[in-house]
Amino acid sequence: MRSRHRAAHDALTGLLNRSGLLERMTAMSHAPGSEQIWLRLHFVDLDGFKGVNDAWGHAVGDELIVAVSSRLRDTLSPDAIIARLGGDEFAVLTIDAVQKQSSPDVGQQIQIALQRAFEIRGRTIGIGASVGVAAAPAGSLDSEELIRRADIALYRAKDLGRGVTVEFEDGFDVDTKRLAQLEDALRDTLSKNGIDVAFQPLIDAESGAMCGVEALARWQSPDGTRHRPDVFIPLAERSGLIDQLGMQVLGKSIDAAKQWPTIGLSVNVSPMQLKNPKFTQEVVEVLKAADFEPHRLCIELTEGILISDPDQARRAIDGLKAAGIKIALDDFGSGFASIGTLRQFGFDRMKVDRSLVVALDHDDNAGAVLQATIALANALHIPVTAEGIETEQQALAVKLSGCVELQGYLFSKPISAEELRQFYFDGRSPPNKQYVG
């Protein structure tokens, strides 16, 4: 009897485990009168739990898990069946007499309960929860299918951000199938070294001459379909393909830039790449194989990795800088990066987010905000690049505010390596009006 109990329950919290939950769902689906009820399964993922483990260790993390389980028990109806699926994931099974068209209050109850701070070992810890919900008449779906649907809904909730409850819809399966097909196509493209690279010039604010290029990943299917980077980059991150994609882009960018020895090369790196402990070594090996000077390469990072895993970010950045590679903080002004971030990581360059430049056209305070942002970097002796420049007025404003490099459609859209060579090195007319400083 004890061994059976242990097999069905989580040792840390005493809640049902996944096996116990499945057993209970199956029993409820075959119980007398089950045709009159709906099973509503809530998958719960704690927001911010990894940060707790990283900051205070697994012992505090375990105590938080126990506290969460207690709070769920105290908050929810005694009829609710609560399980811990593993890690920081929980499940709550409730029963409805009839189907409800709108998401019931349980998801909201869970979120409100878990938003209240926890007191553990004298520390005040704040987390939250994302909730995915799937419902069906008892016995109409296999238990594993109901779990699959709840898991898909939870995935959607996490994509939308913290503190969100999402109920499964039939259309989610269509999207899931489409993404699976797209992932297969991306995997095939990468296996054939088929990712393309476009280059957007970086312009010296004083002379108006091109001083560098930013490499941008491009993907076009054999049927001519062009996939947006904001679609295939996250897909590569989720599917474990981002390291392969990133190194393919880096290799092709370096091969092209070897033709242009007088300018620098900037390459974007995903936070997921930087979490790879072998990333720095792999970058250095690519540079050596191509006989490309490290000081010409600038790796552009967004703040995500700096916040989610600052220790790994520090190790990677230190390793890259030791190899002579420059590091730029991209999209500054769009998130939470601060003066402390700039000081802590020793960036060689800062790129002002496009939103600060666009705001110049319609916000009376935008100029002061932009000047203060650039002055912050200048005070730390960090040169600033402004991206998203589309008009002469914007170019003049950011130049007067202290930017030393400019980038945007005013000068050129992203173009192929061959077009760049023709327009900027062979003396042909550039694709856009050339800015004159």
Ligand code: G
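In this text the structure is predicted, and so the values were computed from the model without any measurement. Take the two forms, superpose them, and find the largest set of C-alpha atoms that agree within 1.5 Å; that set is the rigid core. Numbering follows the first chain given and starts at 1. What changes on going to the form predicted in complex with guanosine-5'-monophosphate (G):
Hinge angle between these two forms, smaller rigid part versus larger, from C-alpha superposition: 9 degrees.
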Contents of the next structure:
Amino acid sequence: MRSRHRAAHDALTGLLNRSGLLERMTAMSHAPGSEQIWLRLHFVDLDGFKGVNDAWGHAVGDELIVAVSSRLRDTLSPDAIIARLGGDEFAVLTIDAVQKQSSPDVGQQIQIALQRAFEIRGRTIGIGASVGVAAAPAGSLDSEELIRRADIALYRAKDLGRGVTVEFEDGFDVDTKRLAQLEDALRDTLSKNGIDVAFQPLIDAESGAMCGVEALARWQSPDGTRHRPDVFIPLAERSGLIDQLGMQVLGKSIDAAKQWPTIGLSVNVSPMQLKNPKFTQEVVEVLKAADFEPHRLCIELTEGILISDPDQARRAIDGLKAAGIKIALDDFGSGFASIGTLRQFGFDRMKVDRSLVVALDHDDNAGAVLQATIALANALHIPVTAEGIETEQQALAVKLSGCVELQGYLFSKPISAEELRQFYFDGRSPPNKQYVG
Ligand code: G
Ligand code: G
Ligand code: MN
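How about the form predicted in complex with guanosine-5'-monophosphate (G), since we already have the form predicted on its own?
Now the complete complex, all chains and molecules, led by this one.
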């Protein structure tokens, strides 16, 4: 009896474990009269639990898990079946009369319960939860299928950010299947070293000459489909392929840029790549193997990592800078990074987001905002690049505001390595008119 209890329960919280939950679900589906009830399965994942473990250790993490389980028990109806699936994942199974789905809204109850801070060993810990819900008439689906749906809904909820409840819809499966196929195709392309790189010139505002290029990943399937980076970069991040993709882009960019003396090379790096403790070392090895001077390489980072994991960002940035590599803060002005961040992390360059440039055309205050932003960066001796320059007026405005480097369709779209060589190093005329003065 005792060992049966142990096999079905979680030792830390005393809640049911995964197999205990499955047993109960299966029993309910087969009980007499089961066609009269709906099963609603809620998967709960704590937001920011890993941070608690990292900051205060596993003992505090364990106490928090126990506190969460008590809070769920205290909040939810005594009929609700609560399980701990492992780690910071919980499940809540409720039963509803046919048609009368979800009253009260258990997802909402869970959200509210877990938003209240926890007091653990004198510390106030605020977390929150993401919840995925799947519902079906008892007996209409097997338990594994209901679990799979709740899991997909939870995955969606986490993707949307913190503190969200998402209910499974049939359309999710189609999307999930499409994404899984795309992921396989990306993995295949990567294994064949098939990611391409396009290069967009960076123009010195003073002389109008090209002073560098930004490398941009490109992916074309064998059937000719061009995938957009804002689709496949997040896909690579989610599926653990971003390290491989990033190194492929870096390797190919360096091979190409080696042929172009004197100019700089900027490469985008995903915040997730910085989570790899060997990242800096791997970059340095690629540079060494190619005999490429580190000071010619500039790594562009977006602000996300600076806010979500500043310590990790600092370690990576310090390591890269120690190796002589330059670091730029990309897309500045599109999010929450402050000028303080620029100073704190020692960025060598700031790139103002295209949205600030676009605003010049229709927003009366945009000029002043842009000017103030650039002036602050310049006061910290950080040179500024303006992205997304499409017109002469924009070029002039950002130049007068103190930008020293310009990038955008006015000068050139991203082009292949071969085109760049022909247009800029072989004396043939470039595709767009060259910027002068
Ligand atoms: O040209 P464009 O559509 O390439 O790029 C869209 C977005 O994808 C930009 O925000 C750019 O920073 C990002 N991006 C392009 N190439 C790479 C890459 O190699 N690595 C990462 N992490 N992001 C990239
Ligand atoms: O986020 P990041 O700065 O890495 O993104 C560069 C992106 O901006 C790429 O998608 C590139 O193709 C795009 N881009 C570059 N110049 C222009 C421009 O002048 N206009 C527009 N609309 N997009 C541009
Ligand atoms: Mn960039």
